[in-house]
Every structure is written in C-alpha cells, then in structure tokens.
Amino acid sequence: MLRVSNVCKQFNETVVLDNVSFSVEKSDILGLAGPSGGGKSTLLRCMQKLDTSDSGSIECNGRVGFMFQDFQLFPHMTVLENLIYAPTLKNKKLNHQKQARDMLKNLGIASKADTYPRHLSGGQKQRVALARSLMIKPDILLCDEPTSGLDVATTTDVVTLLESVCEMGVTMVIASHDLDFLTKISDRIILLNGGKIVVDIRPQELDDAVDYLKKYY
C-alpha cells in the first residue's frame, strides 16, 4: 500500500531523514513517534508531496489525504464550505453538499455545518479537519499530531474517530509525540530520532510499550 525506500532529506546542514525505509500494508495504522525535530512531520510532508526528498523513493498505491496539525480550516468559510471546497474544484458538476452533510453527521457535528471555524472548540475543529480529509475518499490518510492541544477526553474521542476511519478500509500513518495515544491506536509504531528509525515495534506485543519507547527519546 505504501513503501518508503531509503529516503533522505536535509535542510542546509541538518539531516532530517537519514536513509529511512519501511512499508505499510492496507488498512494498517502506523504510528510515527519521536522527539521534536526527529523527522516525523517532514516524512509525512514528503509522502504527501508537500516536500521532496533528496534521495530515495516513496510509493503510494491510492489517493492520499492529509490532516494538518493546525487544521488549516479556511476562516472565511463555514464548516460546510470548508468541506466542499476542494471536491468542487476537482468536479464542479457534482453537488458535494449531501456527502459533506453525511460526513458531518457521522462525526457528530451535523449542527455545525453553517458555523465558522472561530466559533468551534478544538475538538470540533479536529472533527471538521478529519471530515474534510475524508471528502476526497482517501485510500491513505496522513495525520500530523492529531491530538495536539486537546484534553484527555477529546483525545479519547479522536482515538474512536480514527478507529472508525480504519474500519472504512483507510490506511493511516499518524505522527505524534503522544506515546499513550499512539500505543492505543497503532498496529505498529516506528520511532524516529535524528532522522533514523531507532525502533519498529507492535505495541500489543509489549507489556508496557510507552516505557519501552521512552528509552529511545
């Protein structure tokens, strides 16, 4: 489904990704862990072609969606308008409103369709960002720090939401510094430090995956 082969990337003299290789199977959830500056977000951006790697290759079989850490909702558009903006650009002949309203209903925020982002809570913005990513019907969803700034209760909601996305058959790669969150949701966790993969584990196989991962920070 997704294959990363010998990917390298540096900014000026700083090596951000150093010969990174791994693959992800269909419908798996891969967690990308590691300290700030470890290469997580850069790797996601290379997967989405927002950045280009200096060498190596990234092969994605299917449509890729991206959920940004800061949501990047258009402030001058309502929730509904945010959802239908990109699909409408690609195909103006289709009416995307029903799909968008159904998506909002499935995520529990149907009542927010005509609301502007500034009137939403952090958790509601997160759901809108997820809904917008799903509007393109991605085969692979890339999530950059999806629980950043959220409280424990909302983080639990995000786990449930992403698990429901996985049940739709969507493969996911989730970058996060939140090890508790990653061990709850991921089938497999890769930890990047200094641009290198230093851990590649299945958290279910360890008694305390969080403590194990912390040793490599």
Contents of the next structure:
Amino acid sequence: MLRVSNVCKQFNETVVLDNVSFSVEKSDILGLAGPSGGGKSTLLRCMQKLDTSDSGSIECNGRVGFMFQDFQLFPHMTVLENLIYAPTLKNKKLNHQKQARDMLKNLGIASKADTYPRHLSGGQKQRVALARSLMIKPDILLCDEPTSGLDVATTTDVVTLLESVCEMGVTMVIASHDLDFLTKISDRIILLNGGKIVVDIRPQELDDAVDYLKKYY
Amino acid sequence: MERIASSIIYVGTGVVITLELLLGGMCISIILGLLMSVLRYNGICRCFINAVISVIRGTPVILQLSFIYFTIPGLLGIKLTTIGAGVIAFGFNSSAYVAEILRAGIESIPKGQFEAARTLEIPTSHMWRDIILPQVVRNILPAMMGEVIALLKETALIATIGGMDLMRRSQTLAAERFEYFMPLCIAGAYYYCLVLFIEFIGRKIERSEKYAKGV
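Let's compare: the form predicted on its own is above, so bring in the form predicted in complex with its partner chain.
Shown next: the complete complex, the earlier chain at its head.
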C-alpha cells in the first residue's frame, strides 16, 4: 500500500532522515515513534509531498489524507463547511452534507456542525480534523501527533476513533511521542532516532513494548 | 452668522471633489495593489514590482502628482484634468502601500492553512478565493482603513495643481477675505467628519458577522 525506499532528507547540515526504508500493508496501522527532532513529522510530510526528500522514493497506492498536529481547520468556516468544502469541489452532485452529518454523529459532535472552530475544545477540533481528512475518502491516512495536548480520556477516545477508521479499510501511519498510545493502536511500530530507523517491532509480540522502546530514546 | 454659513457652504462644495479623488484613488490603489502583491510571487516580475514600490514609497506624493499632471500630457500627448491626474497620482501612490499591506496580510496566514488546502486537494484558485483571502481581508482591515484615511488627507494636495477641493476652497476664501482662521477651521471640521465617518464604516465592518467569521 505504501513503500518508502532509501529516503534521505537534510536541512542545511542537519540530517533529518537517513536512508529510511519500510513498507505498510493495506489496513495496517503503523506507529512512528521517536524523540522530538527524530524525523517523524518530516517523514510524514514527505509522504504527503508537503516536503520533498533529497533522495529515495515514496510510493503510495491510493489517495492520501493528512491530519495535522495543530488541526489547521479553516477558521472562517463552520465545522460542516470545513468538512464538505473540498468534497463538494470534486463532486457537486453527491450529498456531502448528509455524509458529513453522519460522520459528525459517529464522532459524537453532531451538535457542533454549525459551530466555528474557535468555539471547539482541543478534543473536538481533533475529531473535526479527523472527519475532514476522512471526507476525501483516503486510502492512506497520515496522522501527525493526534493525541498531543489531549487528556487521558480524550486520548482513549482517539484510539477508539482511529481503530474504527482502520476497520473502514484505511491504512494509517501515526507519528506520536506517546508510547502508551502507539502500543495500544499500532500493528507495528518504527522508532526513528537521528533520522534512522533504530527499532521495528510488532508491539503485540512483546510483553512490555513501551519499556522496550524507551531503551532506544 | 450669515458670513459663516456662506463659508461653510462654499468650502463644503469641495467635499464632492475630495470624495471623487478618494473613491477614484481607492479603486486604482486596490486594483493595482492586488495586482502588485500577486505579481510579487512571480519570480520574473518580483524585482520590477519591488523597484516600483520602492520608488513610489521613496518619493513625495506632491512630486508624483506634479509629475503626472505636468509631464505625462507632454510625454504621451494626452490631456489630463486636475481630477484625472489626482485620481491617478493618489491611486498609484496608495497602491504601493496597499501592496505592502496585502503582502503582510498574506504572510500572516499560517503556512499550515496552505498545506491543509493542498492535502485536501483544493485547487489553487479556490484556495486563494475561499480559504486564504477571506482570512487576509480580516487581518488587513484595520491597516486598510488607516490607508483610506491617509489617502483622504493626501487628496488635499490637489490644491497644488488647482483642484477646487475642500482645502483649495478654504484657501481661496481665506485669500479673498484676508482671514485664515475661520476657512481653515471649516475645512478641518469637514476633513475630521469624513475621517470619523470612515472610522465608523470600519468599525461596522469589523463588527459584522461575516467579517468576524474569519478569526
């Protein structure tokens, strides 16, 4: 579904990605762990073509959706407008409103459809951002720090949400520094440190994946 | 009392010319300013636009006005009225500042908004029209209102090439009566009322729901 081959990226003298290679199968959830500056976000941005890699290749089979760490909802549009704006440009005939309202209902924020983003809490913005990225029907969803700034209860909700997205057949790559969250949700975790893959594990196969990963920080 | 009333009416007739200069100048400055700020993103045009903006901002308005009124007709073989020259000069001068205001407004939009539009596969023209510009307009409105007020006050320079605006009329009246205090106070009061009106319109727009959305 997604193949990353020998990707390198440098910002001036700093090596951010150093010969990174891996592949992800359909409907898998891949967790990208690692310390700040480890290269997680840059790798996601390269996958979405927001940044270009200096060398190597990234092949994605299908449409790629992206969920930003700081949501990047459009502040002058209501929640519903945020959701339906892009799909409506693509296909004016489909009833995107109904689809969007159903999605908001599933995410538990149906009452916020006509609210502007500035009136939403962090958790609600998170859900709207997720809903918006799903509205374009991505085959692969890239999530950058989806739990940053969220409390424990909301983080649990996000896990449930992302699992339900995965059940819809969407392949996901999730970058996060929250190891508890990643081990709960991921089928596989790659730990990036200094731009290199230092660990590649399946958390279910280990007794304490969090402890194991911490050793490589 | 009758003398004051006739002075108020005589000077006040110049409001029409002042408003003509203001509105005409604003139209030119917004169109040219928008054009310059967009062309600045084009590699080839950037240097030229930057040079034009630099020259406009680096020379006095009165020089630009005189240049357009006295030299352009000779160079291009066209006839310009005082109002026509004023509208072009004030609009041209203001466009440089509008272009700078727009540039600052566009740069104030987080890079993530452009990226979010890209990740949602929104075409560039729609991104500018529906995502970026509504937010830019909100950010630049206070600065734009300031520019409109500055433009209004600059229109008084039309008096230097004989335009019968508020300022010129008050000077004419003062010269006729050898008395400056009253005519200048009347002109000042007219200008001040116009500025207060522009500020009122600005506040109205800021408070309007449509504008407030782009927070």
